[in-house]
Amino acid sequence: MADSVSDATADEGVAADDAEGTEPEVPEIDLPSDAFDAVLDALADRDPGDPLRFEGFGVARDGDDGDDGDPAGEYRLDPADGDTQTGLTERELHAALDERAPEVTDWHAFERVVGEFGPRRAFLRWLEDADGATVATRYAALAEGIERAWGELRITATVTDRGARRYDVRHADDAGVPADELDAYDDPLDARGLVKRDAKGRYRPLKTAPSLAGGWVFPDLGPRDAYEAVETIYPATVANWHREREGELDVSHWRETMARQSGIYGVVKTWDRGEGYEHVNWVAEACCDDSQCLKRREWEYDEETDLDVDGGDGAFPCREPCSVVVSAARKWTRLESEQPRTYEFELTPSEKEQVEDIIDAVADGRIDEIREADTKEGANRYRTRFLRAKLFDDEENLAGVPTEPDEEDEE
């Protein structure tokens, strides 16, 4: 499930260099002093002879130390195709490796700038298939741009003339606009104001809900600001995701997370009255959707008992009960405790049907869009205020049945 993350978006770059078996224009690299530096401190480390890996070649020391205990300022190089360079002064070196400027920065970017091999590593090199595709291909679509999508957000990956990544980060609804059109930030811990509150000023309690708003862009984010950003946006998502696709995922089901609870949250633990699981389905559907949360729900009952409800289609794992299913749990635990009564209404079948009209759009949150000249919508505000006005007496009762009647109205 893990590997189906990686179909977010497609490279059409890459796809039709693939299909019509053209080799990629890659863009001119010129060697930069920090990676060549780079390279020569990671020879220091190694034995002579030990090569030092890049794509289509290796490097080495040639030959043992001086006396002096130094280098002896001698290197070689192993083409894959092609002949052996021996004897190579630190200038030659310098030389050699200039005409395989990209693969030489490419190891560099993720060996030196992005670092060991972990959830940052492992999301920039996804966001331009790095495990999949030559470096003369990524750089050849680096240099148009490598666009991918996570949640809401829209990454688009570029090389400089120096093999450097750069990063803009913006929201989805924002691909194509100009940066100068938005409100650009440089620094990633920015976003930490971005999430609070949706496009009408409404708090956010949920940040991976799909209620983030746009009108913002990190334009030239470096590898280690732009997995700031992204993490600082959508928590804890890149860290699950890696977890997930190493095999790691430590999922927490329904059953354990709520045993955890204590305090006012303790009482989540009575509504389990061993009636089966159907409490926890109406849970999951109502919060777990994908209209209502970016993430794949993968906790499920218990261990041994899957949910009824989909899990959703996002691209990062949820591995337990948010803070957010918790607390409405909590609530819904003390309304289902209610003891059920028998009410009786009269209602056409068209407003029948408008009372399930107006709980499905609350619930899909499509109030919004239904305007308010179109009647023929059940939800629609003014035939939904014709209803109050017909139905509700005066003490706001539906069909003047209270909802406690009196105990001499019940005997």
Contents of the next structure:
Amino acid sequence: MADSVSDATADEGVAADDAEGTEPEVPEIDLPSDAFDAVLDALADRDPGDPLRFEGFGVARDGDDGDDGDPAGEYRLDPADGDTQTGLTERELHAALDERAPEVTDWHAFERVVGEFGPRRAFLRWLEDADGATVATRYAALAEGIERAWGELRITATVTDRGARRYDVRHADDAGVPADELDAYDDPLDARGLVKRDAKGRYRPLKTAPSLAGGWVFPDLGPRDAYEAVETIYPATVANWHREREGELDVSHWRETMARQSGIYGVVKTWDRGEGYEHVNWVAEACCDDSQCLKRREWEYDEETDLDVDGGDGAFPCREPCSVVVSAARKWTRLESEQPRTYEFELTPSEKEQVEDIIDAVADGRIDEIREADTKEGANRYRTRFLRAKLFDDEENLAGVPTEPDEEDEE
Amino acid sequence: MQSLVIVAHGSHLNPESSAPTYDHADTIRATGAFDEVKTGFWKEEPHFREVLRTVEGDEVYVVPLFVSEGYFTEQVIPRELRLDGWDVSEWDSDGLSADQATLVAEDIDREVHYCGPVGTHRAMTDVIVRRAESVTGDPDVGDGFGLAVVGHGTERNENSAKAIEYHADRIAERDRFDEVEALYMDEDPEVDDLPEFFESDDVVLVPLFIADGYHTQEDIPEDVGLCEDHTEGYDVPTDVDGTRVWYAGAVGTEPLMADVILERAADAGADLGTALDDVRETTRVAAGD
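Switch from the form predicted alone, shown above, to the form predicted together with its partner chain and output its structure.
Then the entire complex follows, led off by the chain already shown.
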């Protein structure tokens, strides 16, 4: 595999020798002292003969008492496909591990740098398919850069010539843009400022809305900071994704979530009148569509009753109606308690279609895209102002028809 | 591993609502007293319902960044955090004395220490005074000054007025300001009539709110007469009927708030090292202007 390189040269960048071969090459890795020291510490914590396992080999202390520093011949190495080497000195062990630096640094990266915390570990392993691909395959791919999507993020994982993982986190729209053309950050908490407003400067009350602004990059994060950056941009999405992968996602469906509400939101439970769940279909279509939120809706009307609208294709799940949905539902509970009435308006066919165009444009967030002079568009501002000028009376009633039928008598 | 979780209201509409929560979390993070400092919100993300699953530690302290005991601290937060067996009697409080309850959070199947709100802690009195120092730029402000502490009245929450009175009384006992009054937005004595309650030419007005928003930026300035319309803004100080009013904005934005959060966690058993001293030192008002 990797050639042994004994002196610690500081080659920058990754050794991607793609000029000749078709197979991506495993980069040369120097075994850094922190990884080697971690191996020695791990062995010191183990009983003699109890091997520390790496991909393709194990390392153990030999049977004698081994707590007295660095006696000659203390270590043994068991390759899966070769002869056991015994009586290795610390120097010889270092040389043997340096020859296997990808496997050792891979162990070090996940066991010592990333640590045990479930969501973080699972996410960082998923980024490079660490539970599926071999170290050699992954290191070769990391040398080229492994790209993953998470919501609107593009995450690129690489490996240094000392086997450390580095991550570039940016908006997917900025993929391929040189980092020095973007605003660079290194503290993952700085992401709090990046997610607060959309590209037009408007406040984003829902962090998983597909309105993340670009123009920034975290060009060189370590594993823990990469996880923190992603969890700051899309809070709890990794935690919920991890629970889902473990088969432990706790979904709270619409009915139980509404039943739990109290205070000013207590009214929302009265919206469920035992007359079906069409109203919840409308809520999900309004708020939870992929065009509005990148989470994949896993909650339904109740345990037995699925909604009829699609939950979306997001990488991370939505496990219950969020506070934005609950707040909107409170408003709709009041609005939907009104009884329909028959109003009579006269509209030309084009005016009817224009009303539909306006509703579509607002619902799809398209009004800013409609050009000033494009009067072919029903939701064009001049067209809409013309409609208002023609159809509204002095009280802003559409076609002069009052909202309340007895309003005219009261005037 | 020791974790702090600060829980706050947040907002769907006001982008600045979360700012004090983040600022205080950063101040505490810098002390290194906790292995991790997380924030959770009612109206933002991570939501109360999901914040605990982002927490790694096994000693978890949850501190509500709320001004008084009541609906949020007694019902909403324990319910949404899924604190198993929560009952408000766990706090055994008279409306001001909630300290902490140790309960298993079902979401993570681990114990958490659920603390009383910051607003009723005795250290909050110091933050109100510090706020007066900040807004006047005078670390010794007091002589010749009145101080008004303002909050909601009892209309929304009976404990709201208790917290206001508690801090106003404690500040008055210190004899630092010439006069100290507790005023309310929706009951007597009303903040609208502020000059009537003070003889001092200068009065510092400190609203007991966590974040600046509708109440502190629109309601109170207009009610007090700092401006006709909040969109015009106002000067500090502003002359209102012969009284110079130094309007402080939400006390919760004062950096020393981080100290109260730490005090709450310490009262619940957190090991803070020198963090309390560090925070008091780093958040001081510099003398002079």
